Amino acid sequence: MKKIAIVGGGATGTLLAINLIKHAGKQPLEINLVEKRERLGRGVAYSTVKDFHLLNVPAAKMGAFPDDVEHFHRWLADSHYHYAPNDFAPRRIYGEYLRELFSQTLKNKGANVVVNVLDDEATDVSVDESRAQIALASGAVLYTDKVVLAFGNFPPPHPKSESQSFINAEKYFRNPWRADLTEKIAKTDDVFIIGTGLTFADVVTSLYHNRHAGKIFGFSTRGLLPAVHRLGYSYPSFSGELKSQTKITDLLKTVRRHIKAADANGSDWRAVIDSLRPQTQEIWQTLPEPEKRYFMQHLSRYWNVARHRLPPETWRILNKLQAANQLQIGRGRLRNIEAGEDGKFTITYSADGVETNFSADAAINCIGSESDFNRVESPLVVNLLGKGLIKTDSLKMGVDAAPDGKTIDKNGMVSDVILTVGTALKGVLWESTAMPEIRAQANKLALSLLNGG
């Protein structure tokens, strides 16, 4: 019997388990899914209980399977949720969808498939020839043929600051997803938020629905907010023009030319960006590393705001708060966050050669998941790196691996035992964090594992 262990049961790990069961056929198979039960199928992304935290992709495109992208929308109707195809459903409901899908898949599995959900945490992995042992926090040891590291999001790095006094301050929140966040922040508090991406938008939405009255100051290097979705437009693929280009500046010129063409023909720039999605990973892999670094340094923030967009409902809240001058967005280089004895924070940043100081009552870290695995505090990651079984990719965006998820150890050897999927492959594939990419990876990896990969 083939044994496959999946470490991490958020959306990615759960989808991999579902695909393994779905494609197992008559093959004897044991799946061990290691995850705390309350996080199963949800992870960080879908663990919110607030209905105003919405998906960033329309319902009709969020199906769990790459060959059935409308599956989620049909499930919504079958479950008596009334959302149109282009509606942005609550993420809470999507977590419910994944858990129910997993439950139904378990009920329909064949007798040849054994599935164990272990309410535990993996802390270490050892590899002996072609097998692995996984040490669990409970003291148990799991023996398996394959280990799939389905890491979710790690806590964000602390913002760079001359002083680190703020780290232990009562109202510094490293975890923007803690359930009691709005309870810990007084409604009259002035709030400083580091990072202005999608998580920032979720936090501001939470404050808005909590009737927050204090000032909200969002800050990032470029001061860019995610763009808003504008549906109903299309644009033909022009990937053939891009595949032979290996310089970021040439790629940028081509994309800009097509954006102008889209505008002239009554389409929208968003449709141009969306047309690139099926080929983005392939384009990324053909780029020389210096070009990838150039992109990361100069253009990645612009790509992120164009590619990862806000639902119109969320965008309207941000606009309303900005129009009322309650929400302000700043840009520049953060110099210092000083926590005073009175509990207040003094923030110093510089922009265009001008240094600015202001104070806040609370500070929230929305920088995003730590992607440099050398700085991840997880015992499992620390032990895997210490043994040299995995290493950080050269861009420090995740785990070094082949495009199919097989990890590469410190000696440059590709492993047939330890694999990864999802966010840890961002440095390898670039686009590897959203559901359309994750569902394709989960399906492809399941087929590979079952067919001897």
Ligand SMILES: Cc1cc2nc3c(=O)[nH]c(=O)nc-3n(C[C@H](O)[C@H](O)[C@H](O)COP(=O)(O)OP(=O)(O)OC[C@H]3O[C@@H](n4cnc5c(N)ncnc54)[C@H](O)[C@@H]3O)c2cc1C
The other form holds:
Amino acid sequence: MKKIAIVGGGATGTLLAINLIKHAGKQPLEINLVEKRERLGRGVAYSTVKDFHLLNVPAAKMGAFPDDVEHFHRWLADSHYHYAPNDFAPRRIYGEYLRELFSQTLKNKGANVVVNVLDDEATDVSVDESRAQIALASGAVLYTDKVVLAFGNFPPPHPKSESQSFINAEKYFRNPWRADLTEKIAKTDDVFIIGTGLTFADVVTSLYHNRHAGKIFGFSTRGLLPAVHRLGYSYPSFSGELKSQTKITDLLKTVRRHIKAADANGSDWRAVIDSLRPQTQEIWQTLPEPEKRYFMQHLSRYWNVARHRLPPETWRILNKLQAANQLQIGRGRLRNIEAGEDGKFTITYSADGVETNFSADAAINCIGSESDFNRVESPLVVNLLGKGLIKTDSLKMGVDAAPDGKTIDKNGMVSDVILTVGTALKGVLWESTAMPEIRAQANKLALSLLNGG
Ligand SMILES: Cc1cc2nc3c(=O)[nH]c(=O)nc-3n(C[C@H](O)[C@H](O)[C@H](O)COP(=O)(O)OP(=O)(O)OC[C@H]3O[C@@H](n4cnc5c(N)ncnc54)[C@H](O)[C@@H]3O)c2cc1C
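Now that we've seen the form predicted on its own, could you pull up the form predicted together with the ligand?
And the full complex, kicking off with our chain again.
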């Protein structure tokens, strides 16, 4: 019997298990899925219980399967949720969808497939010839032929600051997704938020719905907010023009030309960006490393705000708070976050040669998941790196691996036993975090594992 262990049962690990079960045929198969019970199917992304934390992709495009992207929208209707195809449904409901899909798949599985969900945490992996042994926090040990690391999003790094006094302060929140965040912040608190991306938008909407009265100050290097979605436009693919381009500046010129053409033809720049989506992984893989570095340093922030957009409902809340001057956005270089004895923070940042001080009652870290695995605190990651079974990719954006997810060890050997999927492949594939990429990866990886890959 083939044994496959999946570490992490968020959206990615759960979808991989679903695909393995679906495609197993008559093959004898044992799947061990390691995840905390309450997190199963939800992971970090879909664990929120707040209905105003919305998906950032329209319902009709969030289906769990690459060949049926409308599946989620149909499920909503069948489950008596009333959302139009272009609506942005609550992420809570998406977690419910994945959990139900998993239960349904288990009910329909063949007797040849055994599935164990282990309410546990993997802390270590050893590889012996062509098999692996996984140590679990409970003390149990799993023996398996393959290990798939689907560990997703890690807690963010602390912001760089001269003083580290803020780290243990009562009102510094490293985890912006903690369920009790708004309970811990007084309504009149002035709040400083580091990072102005989608997580920032989540936190601001939470404060808004909690009738927050204090000032909210969002801060990032460029002070860019994610763009808002504008649906209903399309743009033809121009992938042929991009294939031979291996310089970021050439790619940028081509994309800008198409954005102008879209404007002139009554389309929208967002449709141009979306038309690139099927090619982005391929383009990334053909870029020479200095070009990738150039992109990361100079353009990735602009790409992120153009590509990962806000639902209009969320955007309206940010606008309303900005218009009322309750929400302000700053940019520059963060110098210091000093926590005083009174529990208040003094934040110092500089922009255009001017240094500014800001006083806040609470500070929230919305920098985003730690991607440099050398700094990830998970015992499993620390042990895997320590043994040299995995290493970071050269851009320190995730795990070094072949594009199909087979990890590469410290000696450059491609592993047949340890694989990874999802966010950890960001350095290898660049776009590897959202559902459209993840559902395709889960499907492809399942087929490859079942066919001996
Ligand atoms: C707040 C947020 C909102 C998002 N919204 C959207 C959206 O609207 N649309 C979209 O397409 N994408 C969205 N994304 C992107 C998101 O990354 C993917 O959609 C997807 O949810 C990723 O799932 P995942 O399982 O890879 O990661 P995660 O959701 O981070 O889950 C990983 C899981 O692995 C578990 N794990 C890690 N290490 C271990 C271990 N050692 N042992 C056992 N378990 C372990 C964790 O407990 C966790 O539950 C969002 C991401 C975030 C963070």
